[in-house]
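Taking the form predicted on its own, here's one chain by itself in structure tokens.
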Amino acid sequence: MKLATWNINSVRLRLPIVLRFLEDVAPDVLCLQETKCPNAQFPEKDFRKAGYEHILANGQSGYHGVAIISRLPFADTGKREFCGKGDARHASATIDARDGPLTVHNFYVPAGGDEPDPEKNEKFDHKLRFLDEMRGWFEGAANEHDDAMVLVGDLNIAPLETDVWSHKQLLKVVSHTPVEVDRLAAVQASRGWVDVVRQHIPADEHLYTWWSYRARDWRASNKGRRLDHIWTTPGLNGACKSVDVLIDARDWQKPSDHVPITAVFDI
């Protein structure tokens, strides 16, 4: 099974370059975050055209949004709200897997904002919440299928020092910083997750998947940071089979400021 997970920042805008992407690399279940697209005018037929007909969005107007597009049938669809703001940042779905019943977790985490002090900035505080409830909700879940789970998404977080571009002059920007690393830290212990992207990449490669729209030329800079993240609960590790980073996808024609990550599954 081919899994993709793809912060797209608006699907509407960028529907062709998705399409792009289904046709060249033909993941069996793609993940997209930062729809920005309430559920009524998600593109639904341009997808099921496209040959993918399970299809669980969770949008709202302009803003956030995440989907989960699926050429296998699944089940069991949920979606979460984190910090009570009524903000579309999670979806779920079972997925009918050759192995078994596969539980997708689709997150998109608040970025946070600019300044790293919760009480000087709301939004740095919401994100720190929001990590919060997460470790909180996976601890105390009880599910059925809860030793096959894949959480993806942006994350908003590069918890390594490869993750970015300099972990010298990045401790104190958001994303970066050790409140927000070891808030990651305490989620990823949660379920013992497993961070499959890092055990095909080692940690001694840097390695991105966000790219600022202001570097004139961001290959030239190359001023990245890997936000965007998959991990598997422990009862699925060694199923990862291999993780690709499309890093060309930053130069397609009106692009995100991310990259699609393909990981592919033996189960």
Given for the second form:
Amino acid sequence: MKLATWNINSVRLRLPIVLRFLEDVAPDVLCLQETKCPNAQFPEKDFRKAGYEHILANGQSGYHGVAIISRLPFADTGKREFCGKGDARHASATIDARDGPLTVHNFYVPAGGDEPDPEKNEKFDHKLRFLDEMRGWFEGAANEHDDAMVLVGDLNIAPLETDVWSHKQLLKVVSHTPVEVDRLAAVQASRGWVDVVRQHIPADEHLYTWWSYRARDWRASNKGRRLDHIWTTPGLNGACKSVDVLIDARDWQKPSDHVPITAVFDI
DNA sequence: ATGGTGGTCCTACCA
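Could you present the same protein in the form predicted in complex with the DNA, rather than the form predicted on its own shown above?
Okay, now the whole complex, with that chain kicking things off.
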């Protein structure tokens, strides 16, 4: 089973490159973030025509929004609201994989603004509270199919030193500050989540999934960050056979500032 | 130290 995640920064504007990705890479399941699309306007017909008949959209106008697009049917779906804000930042679907049900959680964690101080910056405070709520939810959630879960999405945090172009220069930049890296580690500990991307690509290699639109030449300056992630519960450990970060997608026509990541599972 | 680009939906706000 091939699973992909991609912060698309408007699914309607970038529909052509999403369809190209589905054709070229052919994932079974694609999780999108920042769809910026109300559910009534989600381009379901185009995805159905491409062979993806099972679609779960959790969107809103203008901001945020996530979606799960699948060739495999959903046995169950969910959407959870975090921090009581009404933001569309989570969707989940249980898929009937070969070896049994697999629950996929798709997240768009708040970016957190510019100032990494929760006292001065409400957005950073929201980011930390969102992560705390994620941790608490996974600690308490006994109703899920315990040992077959995948968590993907734009977590807006680059946890490792090699997940950013300069660890030293980004220590006080939101996305790489110790306080948020620690909160993310606590989310990871809630279920023993395994970072399968770093299982396949060693931590001594720099790896990024996002490059700012503001760079004159993103590839030349290469000031990237690894903000997008694929985690699994320990029960799936060993099932992930390969991962891929499609860096070339950053140069596709009218690109997103994030690139897709895929993981192949023998399940 | 600053501003650089790109999205939504029309005026700022967000990334």
